[in-house]
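One chain comes next, on its own, written out as structure tokens in the form predicted on its own.
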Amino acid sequence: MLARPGLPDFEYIRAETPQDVFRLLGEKGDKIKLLMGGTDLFIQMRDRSEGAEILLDVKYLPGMQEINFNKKKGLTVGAAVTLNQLSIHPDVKTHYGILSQSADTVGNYQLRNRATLGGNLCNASPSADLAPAALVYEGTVCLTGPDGNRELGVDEFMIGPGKTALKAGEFLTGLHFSIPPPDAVGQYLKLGRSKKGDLAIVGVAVLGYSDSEVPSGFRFRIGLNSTAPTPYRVPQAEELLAQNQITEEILNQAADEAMKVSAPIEDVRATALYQKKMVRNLTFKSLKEVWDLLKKS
């Protein structure tokens, strides 16, 4: 059997101001690769499915190494932040616990000692195990570029597979999530080829709150990945949940509409009509866990 190839030569640089980026971007434009954890990255250059001339670590910029909680304006968290660090900060876990879930899914210990939250968006991959979370969580991507900063909801940065909104010249340097609603409980159920580190075959966030506006008294936000050309939410199945008196009937019923707008395609890890089925079992299941501890609260 004949060995991997291995990766082709490339310059290595060390970005020290947000400039370096700016400047070298414009200046290299695809020759030039932006490095944070690189876990994706090293795999797609060894395969040769991505090239380029020279890597520009990114994670030693001011920020993009750091956690930070307020009380009242929420999370930040910087685009290098490694997943093994998102899973173990106590205000992640305590505030936003399908992060820090969901980060724990991904690979082995080692390989979340280098994958990073920036790189787990930017990679904009339908089985991002981040996304999810990041979408029931309603989060922000935080992009800075030559013409300034911006920001977007995470449901507008991933537009496809492998590609993302961000404009020539930008990088990405944190996300932001607000402060959730104070009763708020969630989980992310993973299904994968094997019990921990593969990729999701499909994957479940759910994040439910109580919220006497609506007739249920209850909301619940449901984001997927693995099933469809991005990772997504379930809008249909959200409303039916707060406009109806939560049953196990209801929970079944918007467990249906996500299996219907669900939309896998064949490949090596699964059948499309087995993934439909297991989007199905695995919101309800994940509906049903989180109902449960809501009536507790």
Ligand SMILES: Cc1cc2nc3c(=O)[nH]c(=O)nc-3n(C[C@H](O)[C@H](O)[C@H](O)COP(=O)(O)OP(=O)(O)OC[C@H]3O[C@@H](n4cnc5c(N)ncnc54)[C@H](O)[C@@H]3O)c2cc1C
Given for the second form:
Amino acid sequence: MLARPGLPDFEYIRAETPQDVFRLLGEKGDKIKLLMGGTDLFIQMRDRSEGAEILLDVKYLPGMQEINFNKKKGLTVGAAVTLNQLSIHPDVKTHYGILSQSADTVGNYQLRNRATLGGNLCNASPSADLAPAALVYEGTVCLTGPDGNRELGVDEFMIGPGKTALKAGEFLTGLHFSIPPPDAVGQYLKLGRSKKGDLAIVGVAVLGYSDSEVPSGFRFRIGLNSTAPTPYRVPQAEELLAQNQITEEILNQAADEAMKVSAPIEDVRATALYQKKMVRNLTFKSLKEVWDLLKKS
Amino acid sequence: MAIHAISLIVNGTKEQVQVPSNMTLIHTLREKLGYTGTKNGCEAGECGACTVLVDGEPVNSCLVLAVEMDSKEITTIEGLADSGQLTPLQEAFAELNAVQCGYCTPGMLMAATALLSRNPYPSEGDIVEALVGNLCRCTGYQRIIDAVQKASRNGGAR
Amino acid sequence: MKISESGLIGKSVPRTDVIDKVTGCAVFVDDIQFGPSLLHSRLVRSPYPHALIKRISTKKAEELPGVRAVVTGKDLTARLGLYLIDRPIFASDRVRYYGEPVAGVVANTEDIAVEAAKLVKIDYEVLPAIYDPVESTQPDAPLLHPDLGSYTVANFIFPEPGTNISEHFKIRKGDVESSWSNCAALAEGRFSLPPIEHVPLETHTSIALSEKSGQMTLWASSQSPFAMRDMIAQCLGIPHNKLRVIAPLVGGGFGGKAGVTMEACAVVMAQAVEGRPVKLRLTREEEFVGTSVRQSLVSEIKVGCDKDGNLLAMELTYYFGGGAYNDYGVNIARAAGYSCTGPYDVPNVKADSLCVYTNHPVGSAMRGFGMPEIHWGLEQIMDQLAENIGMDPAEFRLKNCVRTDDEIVTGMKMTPIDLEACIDKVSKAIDWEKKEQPTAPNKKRGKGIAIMWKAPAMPPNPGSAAVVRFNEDATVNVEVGGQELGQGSFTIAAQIAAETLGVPYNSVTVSSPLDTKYSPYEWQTVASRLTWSMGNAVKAAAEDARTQILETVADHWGEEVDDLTIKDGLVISFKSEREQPLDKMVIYGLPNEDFEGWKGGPVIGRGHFMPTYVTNLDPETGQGTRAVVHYTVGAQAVDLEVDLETGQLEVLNIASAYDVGRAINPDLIMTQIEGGAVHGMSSAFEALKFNESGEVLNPSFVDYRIANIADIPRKIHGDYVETPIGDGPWGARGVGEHVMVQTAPAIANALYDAVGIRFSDLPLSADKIYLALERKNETG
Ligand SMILES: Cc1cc2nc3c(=O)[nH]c(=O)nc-3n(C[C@H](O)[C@H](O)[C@H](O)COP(=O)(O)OP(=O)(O)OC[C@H]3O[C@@H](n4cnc5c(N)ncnc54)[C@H](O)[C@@H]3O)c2cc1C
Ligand code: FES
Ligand code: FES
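What would the structure be for the form predicted together with the ligand, given that what you showed me was the form predicted on its own?
First the chain shown before, then all remaining chains and molecules of the complex.
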């Protein structure tokens, strides 16, 4: 019923090649847990007092800790890049500021030296702080398995609390983000019970940019976490903002849409009602601030 | 459960040690190598009492497997003072009474040492950011912030 | 700041323990090395808040390779307790809270102990549970302790067998009923607060070793090694001299390591594996679930004043939710009873302070011992009354606050204090009169003030003893039984000894760890009583040693003791101006002038202190000559703002001032005041949360949030006043607990000032504040 002291039993194996992983996963399947930073995995193993036959460390596989940026192709981040590495990377800061900003809100500095971007998404917690940013940059996850590689939208990857679209034998190798629109601006607002160091009660990432194709002349992408079984976008609100001239009233309506779409549960961190209201208030605040930035530029 | 033989450098001394797969760094330091200055406050990455430096960067030693630390350089609280000479940070903590029960202190000092090495002149905001993961129930933190600032003026981490 | 003649009293000398603590050398229980003989243990805890134990099967666990013993409460009939002996070491017939220990497993490794604990099978019959202390007093409430009438109880505690009421303290003073009609304004309210945890950074840890000779040694993270020895020895029938409790430095206590928590479990487990030390270390999760808590409280308060704002009458009922066992909690209800009015001068008082069994964790001492609980309501109701009569809250308090020599609620004459000065200081520090602008348009700002009092809550006659031992080189070892929890008690002991002896501060060492085999007696490190009580004992011991030295030297020189003194480690004569260094003579004595024989010998001073003047109170009226030794008082003012979009509250400034009698070490007082303000602020947001089946929902730092470095006020202002008392060293009294007593209500008062809403129930979550703001906006 309570977390145990120390970690339960397992064998540690460091994978040197993807083939090692495929082979072991093929042989032992669900008796294996994949390890990167372990900051989710270890906590869960203590909580459930549940060991594993093998902890297969995949973070030293080639490319897993690399960040590559190319002005045409965009950004590729290895699954095992730590949140601190992600946050300080100059290209990430310049072109994907919300990723960098979101990374800085996770737990604390020591933790972020271990916690990885890939782990954050693979853990598929509704409150994953990197998810809203990954959603608004419309990132894709790169998966590899015995049958080859495939890519999926981040929005298709997390399918429920703790559940991903990974198939048996597959694992995450990295994320890819194409180049955002040239004048895109955005931010991640996170509300916790403490100013810093807490999980999100609500987190909202907003990315805004100009688009002459739509009546309002602007597009906004809104990504939220913690208030539904998975992190989510709010297409209804995004559409509203594309189709109507942007006014405070419209921003408010968009925020109301987000609140409508949200589906928080009552939990020890906050009441469902409060979470809903915070979806509205934070979405409005963030839209407004991003709109102000857009107007300036 | 397999046992792994690893070697690591703790506070400049090479150590060889046998660790089971599921043993975290904190238990290895405390129970296998006798570095009991590193404290266990939660075993869940939340309190920072177990903070040590791995190749100069702070981590929660309760969330790191010892087997992963083969050939790494570890610095613990015992490795800060050099033959009786306190670091400016240790001195500032002592002078300003930024210490009460002392249980959070080793972790605090390690996290702050790392901060001053990567950022010798941190703002108050930088200090807060760097120490959010270090809980203290006694001091109310203000003196800890003051001590880091004082140490920064007096020569930083070293 | 006044500094004594030799410069040590009133001086902020460095802490004795600080170098050890910044270098990682400080030793806590978990750091002691026992080598390969050490065995490990785990407790099996109840998954229900209230149930009968039908059957315990330990066979499977015992059969697991590496298991050394499995113990249960089957053969342990005796109970534990300080004031009311009601708590079993292991529950054997009934469990009364979620997390209560039912069995213990000893094994070669912790991993094996974890697995074995899973194999202990316990069948329960679940009973209805009760959590609300008011409901628990009702006749139809499930009865938690049918045997209450047979429990041993201290003669000043009054349980009501056949009910869940474990203590009922009464005040009947003046005539409350007929006073209401004379009141020009009234205020009434009901306030509540949930159980909260102490949350020391060091979790409870102990190691016990039982030897064939009958000797039992217990290493424990303890604020009270002597009380621990006494309780466990009595319960298990071990002679006190055969039970040795060793207590190294404590990594935070706050009351949670007073008395006995799980240490007796370690002792019983050690008895089962004679000759091998057994370690029991609580995880953080267990620390949240399975250790004592600050009790919950529901308070009902009615208070009235005349047209000039003079308090006339007060009627109070306190329902303390004491949890499953009230062995300690009963004395909290009693303390809350005899201090029920708060620091106010009220002529007519009717009060009932109850401690009530509930199916929550065991309620016990926590920093403030009942005072934060009662001040939560008291300090808000005073604001309401001030508003009703049209007075400023600070002015109202200045008018009504207790003063030296006032007859207070128990009929006792108030000991010397200056609360008005404290109120003035914090009003100034916070710029009370000035309405501040919020820092952003979406915020509202407000200020609040609150005052407090607290007496050391303890039996009438708790004692302290000290020994001062000289070494050959004239350095000094001071031995005490009071613990260093971070509050600086060893530093104070060293300062007092050095000052009294006339030796340099850095020549004094205070012996640690505490060890009941060698350390002189100390009742407990609680009640903010060490500077005062242990301080008196150390002073007496040092005076004793000093007298021995002076007599030897006077004899040697043929002079009078009165003409000699010790300064900077030299005995000097005012008369002859002769000098005698202390080294060597404090051990070897001095030769006679004619070298025929010697005088003196090893100098060991001993001293003790015990208050002898506290009297009993009438059980029906709560009246008596001297309810307590003295009171410490203080004031706090808070400046804060609320984010209207999120309900989040940010404390910008906390200003505190306390009357400490005499500041022995001013900087240590400031560290208490600052740390206490943040602890007090944090407590306003803390709650142990339970689901309907009594399970703790937030047993981790993630969900039980304590203030982190980003949460602290932008400004923490501390100050003190010195109104000496007669029975403290140089007039000093304690201040360790007081510093968080009224922080939460000061915040609530400031919140009311900011947004016009009264929050009478803790915690003050952003969730609650935001939804209340919305409701207020909707209803206009
Ligand atoms: C004290 C504390 C505070 C925290 N605060 C936050 C916070 O504020 N915000 C937040 O979002 N999170 C927080 N977390 C959670 C956690 O740190 C993050 O989710 C982190 O990014 C996880 O990364 P990791 O590398 O540690 O993952 P791991 O624990 O290594 O792995 C996570 C999960 O993914 C699986 N996995 C690992 N690698 C792969 C792979 N390559 N392919 C497929 N599956 C894989 C693992 O088996 C596991 O189930 C906190 C955790 C702690 C302990
Ligand atoms: S013990 Fe590692 S963070 Fe608390
Ligand atoms: S000094 Fe006690 S926890 Fe920080």
